[in-house]
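Take a look at this single chain in C-alpha cells; it is the form predicted on its own.
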Amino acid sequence: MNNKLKVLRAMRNWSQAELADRLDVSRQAVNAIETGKYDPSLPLAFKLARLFAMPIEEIFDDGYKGGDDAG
C-alpha cells in the first residue's frame, strides 16, 4: 500500500521518532509503514488520519481504481 506519510511528516519537519511519539508507536513502526513494508492497524490509520486531519484515503493508497464490480 502506498502512502504519504513520509511526506506529511517532513511537511511539518517532524523526525519519525516524534511521529511515533505522536502515535504512541516505535519509530521503526512509524519507518516500516513509511517504507510500506507493514500497513497500519485500522485504530493507527485513524489516529494518523486525526493527527493530520486528512482522510484516511488520502494518507493511504491501496491501488483500487473504483468501476463497476459491485454488479
Contents of the next structure:
Amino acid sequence: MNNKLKVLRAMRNWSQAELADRLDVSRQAVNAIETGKYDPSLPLAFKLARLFAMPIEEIFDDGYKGGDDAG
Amino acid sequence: MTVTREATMPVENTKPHNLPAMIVWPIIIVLTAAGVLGGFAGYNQAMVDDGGTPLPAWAGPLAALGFGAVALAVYARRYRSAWQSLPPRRRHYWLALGLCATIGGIVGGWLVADQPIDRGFAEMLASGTLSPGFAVGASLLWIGGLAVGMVLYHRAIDDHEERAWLWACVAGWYAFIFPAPAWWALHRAGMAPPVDAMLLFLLSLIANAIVWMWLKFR
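Switch from the form predicted on its own to the form predicted in complex with its partner chain and give that structure.
The complete assembly is shown below, putting the previous chain first.
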C-alpha cells in the first residue's frame, strides 16, 4: 500500500526517530511503513491520521480507483 | 479499538536519547565486574599452584560486587533522568530485554563456574555432565525468567515488531515440524542417529532469529 508518510514527515522536518516517538513505536516501524514493507494496524493508522490531522485515506492509498466492488 | 485521544496526542517535547550509551554502559560494567572476579580467581589459582597463600575466597566476589555497585550507582546518577524521559513502552521494552540478558548472563556465568577446570568449551556447552544444583537452578531461571520476560516483551512491542515476532515463531515452528518426523522415521529405519531434541531446538531458534531480524530491520 502506498502512503505519503515520508512527505508528511519531511514537511514537518521530523526525523524518523521523532515521528516514532510521537507515535510511540520503534523507528524501524516508521521506516517499514514509509518504504511500504509494512502496512500499519488500524489503531496505528488512526494515530497517524490524528497526528497529521488528516483522514486515513489521504495518507494511505490502496490503489482503489472507484466502482462497485461490494459483496 | 482501544486507542484514545489522550494516547495519540503528539509528543511535544521529544528529546534525543543517547540510547546506545544507556544500554552499553551496564553491559560494560557487568563484564568488567566479571573480569575482576575472574582476575581474583586466576590470581588465587596461580598462588595455589606456586605453593603460596591465596587471598580469602570472599575477596574476589567482594571486589566485583563493590566495583559493580559503585559503577552502577554512577550510571544511575548519570542516566536515571534519560530512562525516565523515555516513553513507558520503550522503557518496558528495554527492561524486558535487560531482564532476559541478565538471566542469560547468570546462567552462563554459573555454567562456567560449575565446570571442572580441564573441561573444553564444546563439552561444557553440549555434552558435559552438569551438577544437579546448576541443572535445577538454570531450569527454574530459564522457565521463570522466560515467562516474565516474554510477558513484559509482548506488552511493550509495537505492531510492527509483533508481526515480525509472529512470523518468526511460525518459521521456528516449521523448522521443527519439517525435520523432526523425517529424522525420527529415518532413525527407526536405522538410517540416522537418534533424534537430538536440542539440535532441533537450536534449528528452530536460528530460523526464528533470522526471520525476526529480517522483518524487523530489513
